[in-house]
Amino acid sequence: MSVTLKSIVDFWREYRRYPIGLVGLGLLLLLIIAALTFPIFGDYQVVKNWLTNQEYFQDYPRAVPPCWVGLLTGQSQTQTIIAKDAEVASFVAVEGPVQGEDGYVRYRITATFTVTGATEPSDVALEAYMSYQADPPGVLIEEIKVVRPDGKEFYLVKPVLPGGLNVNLPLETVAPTIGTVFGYPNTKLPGADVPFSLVGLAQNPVVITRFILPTLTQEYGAELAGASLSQLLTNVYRAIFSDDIAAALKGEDYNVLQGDYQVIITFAGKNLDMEIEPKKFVVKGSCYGLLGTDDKGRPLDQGIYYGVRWALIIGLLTSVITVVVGTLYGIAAGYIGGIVDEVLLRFAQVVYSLPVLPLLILLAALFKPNIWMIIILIVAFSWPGISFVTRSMALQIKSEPYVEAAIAAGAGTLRILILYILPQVLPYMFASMALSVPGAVIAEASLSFLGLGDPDLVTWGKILYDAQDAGAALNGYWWWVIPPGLAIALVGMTFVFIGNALDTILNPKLKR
């Protein structure tokens, strides 16, 4: 066995005795799995879009918690449902061509969700791909309704005369064409990708005054009685997953029907060669994930994953480059001494004796702040602490007597340096490094928490500031302040243990 490996064996053992630097030496391989697993299991659109496209975000429920909430809570939640391309065959089923009798040619869309939180889904939307052909007067639209867990159907679009009765006259002159509800062309539709809201149409003015009104006018007139126009167009979308529709409707309390929904939408058309492929079904929930969403809806989950990265590049980097700064610098002044050791040491104490982050704030915010930028000047403010301990060891390594025979023999100022002292100060400098990565991990996120960090980075910071700016504290989203912030002191609690390990077995060598 090489002396190299014999000590790297030695070490280990001794290592192994301290369960703190173990239970660091866990953390950071969790953190570095998690840091490379990102390509794997996260996701890329979510990063690349979070900082420049909002709309992206725009099928996720906003400021909701995360699911597992509920269960500490005994408060059931609504699952998010966000289902895409295949996915989406499981919530949403097509029929059709159907030939009825009354020589129209009808398909089907249906969409099952589920509902069990204490209040409703904030939209249900479904988008598809849709070309069709029919003969005047176009694709109808011979119903949309949402078929409850109580068994009510409740319409949004129905076939009915301007009086609100129901009809059975030629479908073709009670139902309204595509082009009514939708605003899509009546007879031929090359391909297109049509997009459905449940929230969409209950706010459409057209759908509620001719559709929807009239049908809740002819089924709950009497319980509607004195109430506004004004209150009935607001509640409509509340009064669908209400147990007491009327009371919905009329701005009274009411509760949540909980279970299992299905939206069905019709289409006829006389003639009528349609294509119909469901791309998107999306139900906001009153929950999502396992950190929730901000208030544009970003899965913060994705976030503080991508973040972790970026956490371990900044805070082992800058490390890294100022230990090795320091240690050169302290090594340097103490061993040639004199003047020079004079000069080094006091400006070295000019720095180390600069308020550091007034100064990083001052300069993030005189140059444009990029991760690099950040990084040479949190270096530029740290290496003197480091420097002072080296010194103070070169001046007592360079007495000691193979030192001194190695000056004898004639060996220069670079060879001693570097053969004689560093390697008695390699030591100190790593358990140093591993000291110095949450002070690095902090600094970047102060700064990022006051806007001035890297504008083009997710980081944990950027999180942070976005959530103060959002006034999350004080609107209660604590999923939006809580996990980064322990995501920093996790870090910083990997890097102290490991630190502290390596002090307790490695300061004793070096005394020796």
The other form holds:
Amino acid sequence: MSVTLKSIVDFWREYRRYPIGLVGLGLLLLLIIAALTFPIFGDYQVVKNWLTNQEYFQDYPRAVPPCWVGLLTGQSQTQTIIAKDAEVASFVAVEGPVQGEDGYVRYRITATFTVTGATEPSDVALEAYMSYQADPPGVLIEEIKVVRPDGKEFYLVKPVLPGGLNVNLPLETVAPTIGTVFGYPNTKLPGADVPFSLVGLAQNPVVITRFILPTLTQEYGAELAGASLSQLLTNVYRAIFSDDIAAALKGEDYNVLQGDYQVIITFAGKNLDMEIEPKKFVVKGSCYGLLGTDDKGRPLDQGIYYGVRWALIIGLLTSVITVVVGTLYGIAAGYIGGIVDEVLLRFAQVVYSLPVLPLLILLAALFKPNIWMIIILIVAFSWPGISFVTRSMALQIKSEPYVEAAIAAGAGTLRILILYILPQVLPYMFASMALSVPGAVIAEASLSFLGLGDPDLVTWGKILYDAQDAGAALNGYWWWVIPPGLAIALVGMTFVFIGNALDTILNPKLKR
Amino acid sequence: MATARAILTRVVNSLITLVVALLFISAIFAVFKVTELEGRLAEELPLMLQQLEQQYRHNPELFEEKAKQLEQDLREKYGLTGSYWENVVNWTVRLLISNLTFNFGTTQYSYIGGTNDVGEILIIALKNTAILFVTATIITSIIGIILGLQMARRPGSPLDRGISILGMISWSLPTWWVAIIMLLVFSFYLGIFPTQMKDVYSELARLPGGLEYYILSIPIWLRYMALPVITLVLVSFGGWAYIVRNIVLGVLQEDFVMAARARGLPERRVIYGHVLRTSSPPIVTYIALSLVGAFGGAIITEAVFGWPGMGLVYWVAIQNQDATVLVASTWVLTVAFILTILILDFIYALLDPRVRVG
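Okay, that is the form predicted alone; can I get the form predicted in complex with its partner chain now?
Full assembly next; the chain just shown is listed first.
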């Protein structure tokens, strides 16, 4: 026991002298930590829905870069907010009931957010659990407006008469019902999650023609002369965030007004009893998280974080099996010798001279294997390289006196192979294991990149496949293509560094 | 005599490899094909039987007979007359023949060259792959050998360390990923190179015919080839230089090098005359090995660049689930690959007078 311990200590003293090996070991430690901590810091729901459930990602902005880019380029960006349940309270406030002098009970939702970027957020969305009852029937929407940093109020719904006249009429004759705007029952809702989207409203033809345009013409009538209706319709959402509303509506250049915005929705009804419980508040900003999102809104940092596990599993498992199979094959051939050796060697040479990747592609395309089958397939094509070296090592070891002594003492072939030859080959095996990890990781990534990987796994290769499919490189989505490849390279380098250090230390004189 | 025997052994080796590959490819395709056809049969037969039953509902006996006949006909049409494994064997033989005669039939999808004949598609694709891969390999080997010699002359120098680490890093990079990054940088941000290399054909088609065509087509080919070639070279020259360095470093310690230096030969002649001459056989072996490694990566790289070679054919075939083309291209690629290795073996035998069988 103490001998083993001493040799390990000695080995470590030697290993310490190779800086590159230490770098490799440090990287390996980081990778293992990353793989193990995913359940703590990662979001498993994201990974679970990654491949199958696109709806899960509807709250995320699509194809936006990471947030730290703004710091580097100096370009300001709008942070993405995805607040759920308890977190919502810091963005959304609900007031009510307020009994008005006109006999209406009012409830008001106020959502606050900040725009700091050069482009407007791609959507502002709110989801709330609502139940209401009004008597006499009719829940009205008194107003929906956006209060802008410059103090102007942009009305999405405002009680006006067609033609833009603002008159003092009873609310129920001018204000729309909740049914017209959101499509919910006017009188009574027993309880449901109600979504609200700023883009949805700003693109809703009914809302635009009935409320937004009259208000706008009232305010900017002169400036809007000459703009076509279709132009106005498409530009309403942008105008909300524009420093020059009229210009934005006409499709001319404008700057995004930065600062605090408020979206205010006021409900009103006689004897209205309402319950509003905000569930979710989303601002789809111009950047997201550490690594941005892809074109379906999937947060890439989670996918890459999760990918560490599979890269390690695939790399280590494949290389360990490959080396063990190759070594056993090689030493058996070398030790037994004669015609057996001849046949085994010939077979290994045949497998060795097959083009691996095309055959892997063919097998994967025809039989759609899962990850374990893929690992076995990679092993099936990559063991011969190891077997050549171990065979020639076994050829030399078998003429050592101690082996001859064992044979003379009557030791069986299996005993000699495992107890006398294998230990001598062991150091070489460790170095080979480390050095064959990159090949295995790249092979799996290549298959995934061609769309032939395990269909149920999120791997770096698959993220790159999606990127290629969406033309990420030709659209400049660098945050989508660079990190997964760097991650593959990082895993590869980790093991190449370790393997190189091991190779230099352990390189037995036996090795050719 | 010994050289002749060595060459003969190698040819036999290659032939065995080819036969194994042929059997393997044909057999797995046969398994796939039989399974697929059985599935189709199980889908079609009940429908047709229903129709038949309608037709002969007043004559059950005749129906029985016709039904048997129908199944027999269908099975014959699909080549599924025996048990599962008999069918697989039959199909394997069929595919063996079609593979050996390079007669792959046609495909319904459009690939390159505007033809639907699989054989013709593969000839064009293989030619383009060869153009790209050979050019890249030649450039890489020249850079790799020169760099490797420099590194071996001054081991431990900054150049030696730098290139060694670069080699290790590029060993861990998927070539096709580097290709994506090159497209991102040079085509998207800088706009220097085209993005889809298969457009080379539409551009060539616009050229006038005759001698002028050949003169004008060269710069076009070069412009479209540049980015893929640069990518392939960039990824592999580091590893090359590292291997050449190790081989040459071993040779430099040999006595004859010291003897040459002692004779007062200029260092240049020692390196390029003696050392390189002695190192060339293992370097050629390494070329063969690195071809094995680089080939797969290069194929996928072609798909990224849309280079009209085997890679693009693979990509399109995978997207369309076109098994016929997949199998045919794998077979053609295997043949081309094994032939290349064989030729390199010949060169090795010519370079190394010590080559003996055994």
